[in-house]
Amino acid sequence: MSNAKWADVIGWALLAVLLVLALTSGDTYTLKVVLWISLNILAAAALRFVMLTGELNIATAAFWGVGAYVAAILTAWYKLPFFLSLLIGGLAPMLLSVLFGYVTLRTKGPYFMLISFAFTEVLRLIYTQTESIGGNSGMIGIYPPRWLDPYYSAIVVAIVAALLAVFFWLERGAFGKLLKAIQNNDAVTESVGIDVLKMKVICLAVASFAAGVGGALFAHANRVISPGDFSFLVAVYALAYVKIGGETQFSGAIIGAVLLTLLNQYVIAFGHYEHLFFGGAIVVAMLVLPNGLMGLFERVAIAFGGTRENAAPAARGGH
């Protein structure tokens, strides 16, 4: 089995462990940790999916928040069924992302990143000024059905795994190859008749649907949401997970989210200083582990008898 396939096995095995823990553990703290790890994995995977085109989408945080607020309104105000609220919580940011992407993805690189950052903060400010959804105080009473309480963590893991399977299928197929071609040279890709803007918008829409579902799951897990929950820091944390795990490998987002979420259980007591932890993680990853833990794994595998032909793109320095 090639090193790339081993990396995939590790990622899916971690998800299987999370599901087993969610189904068998009776410890409330363990279930909460499994829940937050799963949501962090989804945020990281959604961010990384757009990174396949070469763009850093800070607006992942914005679409996470839109999904949370839409699902919260549907549940708290209109008493819609839980799974219908989740679905609409994913569709709303997906539709918004199509408009956002069609306008903004004509830019790229730092310009798109800054626009997505501004969009995220504008939405957060809108939440604070909208009294009907609680303004700065946020919304309360976002409860999933009572019968779901014992299984909520397992349901979250299962939904996250299903969305990751879609990401995996798309990335490994023809669509994923097109995204990586755009990342390498969008001008050349467009010269052979590919509508680059359309491909980028579709990619953003898929990622935004997943982010919206993640936000909806977050809202029902937290049962209280406020504008501060959806600042650009959501995307910064997701970026830390991706960079630590390794952005060139699908499993990098999973491994990074698991590791940093577990470590964060020890630094969360430091309050706002936990932001320094994630910022520092990104800096360290870029300086010491440019390809993340998955890149380190590849280098070790090669050093102990692996071949470059079997190595994943991270080890070869490519994409």
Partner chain sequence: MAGGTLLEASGISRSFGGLKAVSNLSFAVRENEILGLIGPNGAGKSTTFNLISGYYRPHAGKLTFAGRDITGFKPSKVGRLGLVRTFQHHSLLADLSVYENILTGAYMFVRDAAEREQRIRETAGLVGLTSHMDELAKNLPHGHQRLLSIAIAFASRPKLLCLDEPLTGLNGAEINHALDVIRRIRDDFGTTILLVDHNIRAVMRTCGRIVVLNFGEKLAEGSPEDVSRNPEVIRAYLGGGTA
The other form holds:
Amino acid sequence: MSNAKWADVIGWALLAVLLVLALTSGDTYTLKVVLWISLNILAAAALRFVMLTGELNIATAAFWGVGAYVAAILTAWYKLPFFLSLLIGGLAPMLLSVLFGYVTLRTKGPYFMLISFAFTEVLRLIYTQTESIGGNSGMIGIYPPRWLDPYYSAIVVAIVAALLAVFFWLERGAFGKLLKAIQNNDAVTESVGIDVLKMKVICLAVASFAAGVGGALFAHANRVISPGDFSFLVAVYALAYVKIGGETQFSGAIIGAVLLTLLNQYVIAFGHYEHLFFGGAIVVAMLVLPNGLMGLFERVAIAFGGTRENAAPAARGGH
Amino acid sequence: MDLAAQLLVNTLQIGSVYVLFALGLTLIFGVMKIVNFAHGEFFSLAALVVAVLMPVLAPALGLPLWVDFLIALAAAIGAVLVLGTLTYWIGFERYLRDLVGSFILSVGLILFLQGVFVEIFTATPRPVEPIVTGTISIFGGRITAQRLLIVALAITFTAMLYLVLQRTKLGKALRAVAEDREAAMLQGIRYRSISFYGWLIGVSMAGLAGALIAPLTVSQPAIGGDYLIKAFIIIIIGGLGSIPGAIFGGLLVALIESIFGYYYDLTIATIIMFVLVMVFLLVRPQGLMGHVER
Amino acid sequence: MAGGTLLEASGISRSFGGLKAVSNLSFAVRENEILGLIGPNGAGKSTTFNLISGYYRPHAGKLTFAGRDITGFKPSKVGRLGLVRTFQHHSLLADLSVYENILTGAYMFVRDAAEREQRIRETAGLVGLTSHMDELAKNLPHGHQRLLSIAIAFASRPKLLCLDEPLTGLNGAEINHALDVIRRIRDDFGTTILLVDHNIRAVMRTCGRIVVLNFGEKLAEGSPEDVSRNPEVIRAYLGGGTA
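For comparison with the form predicted on its own, kindly provide the form predicted together with its partner chain.
Every chain and every other molecule in the complex is listed next, the one we just looked at coming first.
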């Protein structure tokens, strides 16, 4: 079996372990950690999906936030069923992302990155200015149905795994190859009849649906949300998971999210040194592991006689 | 009071600092092809150094306040240069022309430096005593002498950067690299050392902006972050890497901010700026002065 | 052999910052021909290519393709209608395999998976890359890369295949092979071809008709013999064209 296939096996095995833990563990702390790991995996996978086209979509954080607010409003105010709120929590940011993408995906590289950053921060400003959704202090009382409470972590893991399966399937198929073709050379891709803007918008829409569902699940796990939860840092952490796991492999997002979330559990104990430590960890990891853990894994495998894979290329720098 | 004149004076006053800040960002992008998200941290460091030194210098030296300010400003730029050199050697040097890698690195740096600044300077807001007092009237718009001094200094620094870029050998090399790195290297320009100087000049511009803002506000470690989003809007409008674009964009953003900030508030002004950027992109995706190949 | 008109450019112009790259240019590509487009450096060949394939919008003039006005269409729309071009530089999906490169070319035109597989095999076979399917495009030797860029475009089975400098950097044997591939695309598939290249001799050998550009305008048009005897053409080339 090739390295890439091994990497996939490791990724899916980790998800299976999370599911088993969520189903069997009675320990509240373990369940919480499993839940945060799963949500982080989803954020990382959603960010990485758009990275297949070569664009760094910081607005992953924005769509995560829209999903959270929409779902929270639906269950907390209108008492709509939880699962319906998840669905709409995915669809609303998806629609918004189509509008956003149609305008902004004409640009690429640093321009798109900065615009998606600005979009994220402007949405956050809008939340703080909107008193009806709690302004700066946000919303409280966002609960999943009572009967679901004991299974909440398991539900989250299952939904995340399902969405990841969709990402995996899309990436492996012709559509995923097309996204990589766009990343490589959008002019050539356009020349053979492929509407690059439309493809990028579809890609963004799929990723934003997943991000929205993630935000909705986050809101119901956290019970309270506020604008501060949806700053661009959400996307930065997601990118750190992808990068430290190794962006060329699908399972890099999974492995990175598992490791960094576990690390963060220890870091929280440092109190106000938390940021300092986590920032330092990201910087050190970037300097020591330029291709992430999967890159390290690949190097080790090659050293032991394996072969290099035709892995997806790194996202484009500059333009 | 003439409202239009007042709004113009306000624009100049806000804009001059935005321009300095955005110039640094756009210069670094031009030369290194990276976006320095940690630009605000250099701004914060300089503001904090000035805010800490000013109350200490005055009683210790017994010199006029403006001399104290110049000393504090020099110290602030010194601190920024030290931090800039360290961050370049340890990190950014390895991420030249790597947009994504440098992004994570610079955000990691934001988190790290925020922690360090809070340790060193604490989170307490630090005001600075006015350097000069009094109010001056220009074209019917009123401005405090303090702010006028700051504007004058900001314009001076901007002009100095412009002269350096246009006239000196270093400036020509920086522009050549920004325009076409490979052609510049063929002409014997050493890219690595030029990008280091570009980086140092860029972060110094952030530092100058921070040092100039310190006397006008209360400084605390997170102060630089507020400038970042506006600086991004400025360089999107002006075109990444474009020096005239950053100047124009900075003044435009300041104009919008003073008009909408006057009638509504600053948050609304920022939101409106973003909406304008979106509309603008729909019409002209290649930016105002920069050009994206299509 | 020559049929009706497939592509007609009438009076197209485009300037960049006041400099006229192409000015009031008219020419027609007839069905099933191989038309050569030549001219000294800076004559406007690349601009013409970008204009007809939709990468630049003409400032004036009209483009008609297969009886349809395509002026101002996006490149992808022009491509879907059956006018597909290759690129002089950056003509490949460098980090993708040969298979994935050709797949990209076929993607919009063959929906059925089995049929698409067949299309990819056939195209790879035509250019002689069947045994390199899993190699990354960037790792191929230069000659193979040039052929792959033709394969990407031809995988779409266009009506009009526009080749931008397909022979650059090839040695003698490789040039013969590439020209053979180009002729077979026309003869076996009935594809019309517009060929731009610096290698005048190769173009003369392959094309039925030739259009010569100079300073963004049409200098001459006709059979290879006529064109090579045309004094203005000779002067343009001997004078370096930019004198």
